[in-house]
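This document opens with one chain alone, in structure tokens, the form predicted alone.
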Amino acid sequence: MKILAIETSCDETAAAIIGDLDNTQSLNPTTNITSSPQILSNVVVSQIDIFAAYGGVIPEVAARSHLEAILPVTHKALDDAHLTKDDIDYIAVTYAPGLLGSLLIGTLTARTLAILWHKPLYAVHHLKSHIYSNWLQEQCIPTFPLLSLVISGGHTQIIYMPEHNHFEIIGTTRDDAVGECFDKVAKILGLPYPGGPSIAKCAEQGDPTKYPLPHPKIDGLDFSFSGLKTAVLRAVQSACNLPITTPSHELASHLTDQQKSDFAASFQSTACDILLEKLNSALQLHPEVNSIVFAGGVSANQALRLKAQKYFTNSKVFFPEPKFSGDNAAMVGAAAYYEILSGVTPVDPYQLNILPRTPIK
């Protein structure tokens, strides 16, 4: 089995070839499997350098950049795997969620190739792909049932998976996603975009206990990060002896480097604790869980990884390799790989709307 996977949900244009070592393998969804998909090639063209000057992604610019890069990236993925279109068995693409213009470039490309090459097409949910990035490591893969914490710039969710291709959202954010909160706090501190890596680097020299920050009191398993963002804003204004009417973009010039590091460390520590506390509450409600799976761009944060390993000492904790934490096509191929083995029906590339076959509910 060889899958050409395409990802263009935001500001990365990516293509990958995913295969397996055993073409006769089949999957019973009620059982755990011990094999994992093989990465034959993985190409990612990032637009971070373009948007660093703007402090965020501009959707129209992202779509145009995808249009320029999508075919060269796809051809390179084939070349790196030493394959041609005739060697491809399936095509997979991210269909949602994401920036509309960006998704349009990827889905139109995948649909066109599926029609021209006469290949089955699989439309893959973006969050599912992030979860399945944990199956791209050969040493050890998660076992079901499991809990997944999906944390990125656009999403913060706890998802329960009893088996492959079955998803239940049991916790979600009521306002900002945690990655969005990282970006906004980074702006307050005058740190470059993207905020996650900038805060993590700045926090290395900081004291995580210097500025106590509140934990939102949200019932159940839902999250809220808008209050934490505001708490950082007020704490910075107070530390600078400035009124609360002072615009956030003026604060960084009043902070010393050490203050920036202390604020970055305090915020990062608090955000990680909030995530782990909610995940632990979910684990108490689902004691049958065998694995805890982290996914999404924020899962690359090393402070979170260290805290999680200490927090869940009695559970199997999985993180994707850092290079697979962000958006990439290998994770799309991995998700499609298990859809194919599970017997999921491919979509019709001629349809106006590509509908999910296994939606995340």
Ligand code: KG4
Second form
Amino acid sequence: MKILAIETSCDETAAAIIGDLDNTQSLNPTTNITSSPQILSNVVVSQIDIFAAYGGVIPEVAARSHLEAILPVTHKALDDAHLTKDDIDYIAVTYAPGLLGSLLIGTLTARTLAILWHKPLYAVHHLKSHIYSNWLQEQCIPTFPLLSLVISGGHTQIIYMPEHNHFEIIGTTRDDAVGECFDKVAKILGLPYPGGPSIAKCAEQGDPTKYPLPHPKIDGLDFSFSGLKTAVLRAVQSACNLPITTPSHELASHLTDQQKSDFAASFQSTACDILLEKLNSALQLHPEVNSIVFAGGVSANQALRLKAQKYFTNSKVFFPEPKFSGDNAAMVGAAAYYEILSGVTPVDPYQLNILPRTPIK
Ligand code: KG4
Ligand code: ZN
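With the form predicted alone done, generate the form predicted together with this ligand in the same format.
In what comes next, the whole complex appears, and the chain from above leads the way.
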């Protein structure tokens, strides 16, 4: 089986070819799937350089950049895998959620290729792809039932999966996503876009206990991150002896490099603790789970990885390889791979709707 997968939900234009790896060790008791996806090529063109100058993504510019990159990127994915269109059995594409213009470029490309090449088309939810980035490692893959913590720029959710393709959202953020919070705190500290990696780097020289920050008081498994962002803002204003009316973009110039590192480390440590505490509560409610699966851009965070390994010593914890934490098409192919093997029917390429905001399914 060979799948051409396409991803354009935000500011990465990506295409990959996923094949089939016979691997009896990955026998899944739930679905009896005895093989796992193999990456034959993986091409990602990031627009980070463009948006670093603006400090964030401009949707219209992202869509235009996808338009320029999508065909060369798709060609390169085929070339790198030494394949032609005739070798491709299926096409997969991200249809939701994401930026409207960005999703349009990927889905229109995939729909057109599916029609012209007479290939079945699979439309994949972006968060599902992030979860399935954990099936891209050959050694050891998650087993069901599992709990997934999906932490990206737009989402913070705890998802229970009894088996492939079944999702139950048991916790979600009531306001900001954790990745969004990293990005906003980075702006307060004057660190470059994207904020997550900048905070992580800056925090390396910092003391995570220097500025104690509050944990939100929310019952159940839901999250809230807007209060943490405001707490950092107030703590920075206070450390600089400035009034709370001081705009956030004026603060960074008043901070020393050491203060920035201490704020970055304190924030990162608190954000990680909030995530892991809620995930632990979910685990108490679902002691039957076999795997804990991290997914999404924030799962690249090294401090989170270290804390999680210490926190869940009795559980099997999975993180995607760092290069598959962020947006890529290999994970789209992996998610489609299990849809195909599970007998999910393809979508009609003439009818496919893009859904910028829709829950995982
Ligand atoms: O999954 P992703 O690439 O795109 C979305 O689907 O949103 O996630 C992007 C988010 C951004 O907020 C970015 O700052 C964050 O992931 N991120 C990180 C790290 N790398 C990326 N956050 C914390 N630590 C990192 N190392
Ligand atoms: Zn993503």
